[in-house]
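Take a look at this one chain, the form predicted alone, written out in structure tokens.
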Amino acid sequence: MLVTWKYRPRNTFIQRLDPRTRLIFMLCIIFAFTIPEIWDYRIILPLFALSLTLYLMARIEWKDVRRAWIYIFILVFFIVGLNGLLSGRGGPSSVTNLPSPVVFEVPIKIPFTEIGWDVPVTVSKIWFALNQMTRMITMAILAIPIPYTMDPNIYGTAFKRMGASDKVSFTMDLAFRFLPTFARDFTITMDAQRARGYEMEKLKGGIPTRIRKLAPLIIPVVMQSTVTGEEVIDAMDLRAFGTRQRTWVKDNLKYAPRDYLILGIGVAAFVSCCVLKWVFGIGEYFVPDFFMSLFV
């Protein structure tokens, strides 16, 4: 059986929303960032504040999402942030073209060679890295509460009622359940190896040694995931999935006034970003004077 995230009913405003509302709102904010290419902090920060407000209204306990946030922070700060800080890539070309004072230089050297160079870190790159991290965290804030506060039994129904086909809807349903299922299999395999005396903690050599010791767990976990996938395929074939339009057990989704309110805010945010960028020319990347003055 496929498992789900740590979902449990909560009597909150966010959980009372129609699941389609939350998905559409998240897409509106993501499109607001990406389609008109917004890099102005005066637009990014209000969208961040709006997303954070909705996240806090979900009232998810920290212990439930702590591990997910650790992974996201590692991704955002050490990959997205460092990439923007050192290279300035992944955004508008003005990040590297703007005349900007150099704050410091980072020496980079290829191991076991004499080849190396100093990478200048400018004020423009620092501001770009901060903006890029804020954009990514804003999207994560909207996505993380979904598996913890949305009933897993209505994943497929939500996508179906949004106009997706049965195959796409069921694919998205399985995709939401894959990661927790994989984590469950990995935990069971690791506990079984511990019961057999396989030592994985308190090892000499640090992280590299621990990674090497986890290698024997990969094959059984991958095999179990493959077997689970084949079982799902067989079950779908036995039920003649795809031969005709299927029905869904929970298909009673209805929009309420609160849903129209959130949808209106999401659509208004997207339209406003498009108008500001394409009509008034607001939203391009620039370094504000107050931030520049901190380093000059």
The other form holds:
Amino acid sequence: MLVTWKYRPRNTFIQRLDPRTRLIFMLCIIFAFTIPEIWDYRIILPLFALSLTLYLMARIEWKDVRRAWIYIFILVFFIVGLNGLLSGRGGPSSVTNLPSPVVFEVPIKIPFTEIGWDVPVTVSKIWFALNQMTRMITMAILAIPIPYTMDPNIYGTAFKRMGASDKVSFTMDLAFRFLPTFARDFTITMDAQRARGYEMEKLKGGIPTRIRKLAPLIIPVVMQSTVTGEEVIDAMDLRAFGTRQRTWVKDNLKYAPRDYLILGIGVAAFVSCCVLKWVFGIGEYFVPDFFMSLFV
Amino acid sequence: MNDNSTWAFGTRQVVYGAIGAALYGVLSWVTNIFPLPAAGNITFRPAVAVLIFFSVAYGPWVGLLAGFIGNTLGDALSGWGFYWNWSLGNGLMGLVAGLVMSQITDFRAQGQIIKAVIYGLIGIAVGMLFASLTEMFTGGIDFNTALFGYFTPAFLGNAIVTIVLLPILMVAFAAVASRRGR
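Having seen the form predicted alone, can you show the form predicted in complex with the partner chain?
Zooming out: every chain and molecule, the one shown earlier first.
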């Protein structure tokens, strides 16, 4: 059985946008950050404000997105933030190469051994962690609303109208539809295995042993998916899928003036980031004086 | 079990490409909270074994689609954004591993499992090398960082997962497929 995201029609500006506009806008912002490699807070913060505004305009209820946000917060603050703080990796090499005063040191020791070392946390690493977290949240808040505010029936049409081939569009459409189903299957399997005494938190042994012990979670979901696949193939073959160009039922997408406005903003953001970085050399990673003065 | 037409792209490839992508996306999303030491934005992904399995079972197109779309979905859901070179690297990983499909006739046979693992490892090497080296142009890192900071941990992490989980997946699949009769 296929399950769907918690999509609900809402009379909002965001939902009145053409789905292609939203996908292209999201790509523009992601590309604006990642292609010219923007790490300058003076560019990151305005883009963050723009993304946050659009997210709030989607008016999604907190109870719908609470779990997604909790996961994002854990990932961004505790995993990426801490990783950036300690290692300074995941961004430009200048984070660790720039001379920067050490704020404090974190003693790290390999368990059950005497081997250990002090990891210096520099001002540069702290600033980088803040930048990295803001960048990630900016991109995440554009992606999170999509399943809740975009009709699942329109995914394939949107990709098709964006120029993807018939079969690739349908693959993308199906992948989006299967995503919540498998997420649910995975949760159900985990609960079922826990009921049988499987404790994921207490996996013991070396790395290969621990990986092998993940099998009771992964195998049932994967095998069930192969069975589901055969049923879907039968259904599609019975409808003569692939024998001729697919007629996309919801092929009524049209750009309105509001779409051109949002597309214009997205393209402008992308082009501006490229020009600023490659023409004017603005956008590189640096620690601003006001932040440095907090520690020195 | 397989129709042995390695480069066919029909209903089967569309459906299993989508399923592989969704599974890879979901499992990557779940495990994106485990960063690999030394590499800043590379995570430990048991899901790679699932991607290699789909490539081995259903061919290179399925591997390419599942790797590319799945990585994109997993990264987007986690808030990483879209890194075209890593998504393409994951797609290449699946594509190369899928080249073994026509040679796999018995998913329980030890020799064929070993062959699938070897193709999987080659796929991981090609895909991760592509992604790590292109990071030199997109991320401005030097060759040593690309090789030792990105490629090595990514390759080792994915290789261990594949060596351990792929044989289990193949044996389980043999049972399911024989019960289904195709």
